[in-house]
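Shown next as structure tokens: one chain only, the form predicted alone.
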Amino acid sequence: MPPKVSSMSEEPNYKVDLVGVFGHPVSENPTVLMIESAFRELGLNWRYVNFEVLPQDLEAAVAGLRAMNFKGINLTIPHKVEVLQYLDEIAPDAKLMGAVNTVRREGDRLIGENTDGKGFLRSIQEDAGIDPAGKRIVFLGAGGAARAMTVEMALAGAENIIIVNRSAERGESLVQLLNDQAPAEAQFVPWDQTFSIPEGTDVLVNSTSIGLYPNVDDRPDVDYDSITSSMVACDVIPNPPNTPFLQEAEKRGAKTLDGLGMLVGQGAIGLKMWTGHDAPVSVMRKALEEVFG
């Protein structure tokens, strides 16, 4: 569908409302990919752009983003924690997150918004059929993504959450944020040896960046025995979407989840945000579909 200029009644209108990422590097995000698909399915004359913006040049891409009056941003690495300075308002989440990964106009206002964990908050409820509220979940990673995805899990009412992590620091820093301010009990263990998934777990998840393109044979270090038929085992990476976590969880009759559902779901969220239009979810995962094979 092409996007809608003007009708014969209506002034001519040949502006674009622009949105798009911020980030270095940004040559092969693919966002741009499925959000332009939303914007042709819906008939909006709106533009997606991948911009390269040095860590040096934050501040003044924002203040251009303001003069331009882009309708939105995103930010990826490595902007997501320097942004919030520049920013008029937090959204409470991202708040405690410490880390924006979506910008949206208000008026003349820039609000900073969070959706990595409402992507995968999305995607767990809607294409898993799961309720976080009561659940036992089990994280492989502390980084942004675990970051973001354990504070929406705990909002959303999960009872126990384990963070398994290299490193001491970065695990015992998430653990201690949910257990001081979200409503879950957590707690954090080494992950220096083969981790054994904990007997009453219910949700795993791969947080990590193992099993990413290129590095396509890798998974985690756990004991693949110890996963059972009653777990849904997530993985937050999309590209491929059928990583070899999944396919070892799979063997073991557990319920899998891919990242593919997380990146439309954030993407989907964020759409929603900008031109308040319900975002046309399938079209946006063919298109990444397409593209990761």
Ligand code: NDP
The other form holds:
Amino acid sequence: MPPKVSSMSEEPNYKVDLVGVFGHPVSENPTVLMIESAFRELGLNWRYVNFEVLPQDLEAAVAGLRAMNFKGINLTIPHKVEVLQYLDEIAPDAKLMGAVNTVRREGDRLIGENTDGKGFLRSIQEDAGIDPAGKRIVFLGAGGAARAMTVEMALAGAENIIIVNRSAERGESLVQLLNDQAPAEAQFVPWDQTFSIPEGTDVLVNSTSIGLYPNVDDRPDVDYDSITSSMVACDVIPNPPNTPFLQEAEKRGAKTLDGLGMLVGQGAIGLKMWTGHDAPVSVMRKALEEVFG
Ligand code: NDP
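Moving on from the form predicted alone, kindly provide the form predicted in complex with this ligand as a structure.
Below is the entire complex, every chain and molecule, led by the chain shown above.
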């Protein structure tokens, strides 16, 4: 006799609803701990599983989702772009970004969403108390995370977005996307020397991978003395959360926002899409803090 696994009702319920993540590699992806802590807190009979899916197997893996009635899935490297062709519908912001990190199910239809930027939006609004509308925002980086975050900032009414990036091609292509297809004014600045934060900047975001474990002492090449106490400095790096970039900004009196808030925010939005339940964000953050210290 299998154990009773649902705490939601007095009746035994041996049916489990499945979600998870497709990626390669995924063995060290800690999202599972965050989402499963939420399932336990909510008493939901759901499981989140890390699936190692090779690029050539993605189509079959998505067919497997349909066949086994998964309620949804997350996508991580290297599947966020390739998956678009196997889905029935793509949400407008995910279409703009050209990337999907969350799939939800509506009946038989699989719908692609991108919650990375929405997670950042939620974190900046709820954790830092900042409304992006009318703000002047500087992004260091123009990769996948920056794409998602800048599109959501533009859709939330940011007045001006400056993209500072090492590769001009990536930086210019993101600026073109924002200027042509999103309601924001954007400029590209090549990152070929120490970058000085322009006066009047409201929000400064490190959206590069600089500072990510194991390179925990690395920090973006900016003139830290150009950061002022009127700015909010945000980092996407979840591990470790208290990066040298944030420490330098804090020393200059800036308000800081770590990458755990974004990670929890995107997970909370995905969980609501899948289960319909409001996510227990403090429980989810605690689960990640136990991993990242
Ligand atoms: P990408 O590989 O798509 O982009 C990396 C970006 O970092 C590029 O702009 C790249 O510049 C820049 N970069 C990397 N190293 C350097 C360097 N030494 N000097 C200057 N620029 C550099 O990665 P993602 O955008 O997907 O991810 C970026 C980070 O965001 C990762 O650390 C990831 O863990 C984190 N992340 C956090 C999330 C959260 O919820 N907190 C969610 C998603 C991502 P170039 O174009 O010149 O190569």
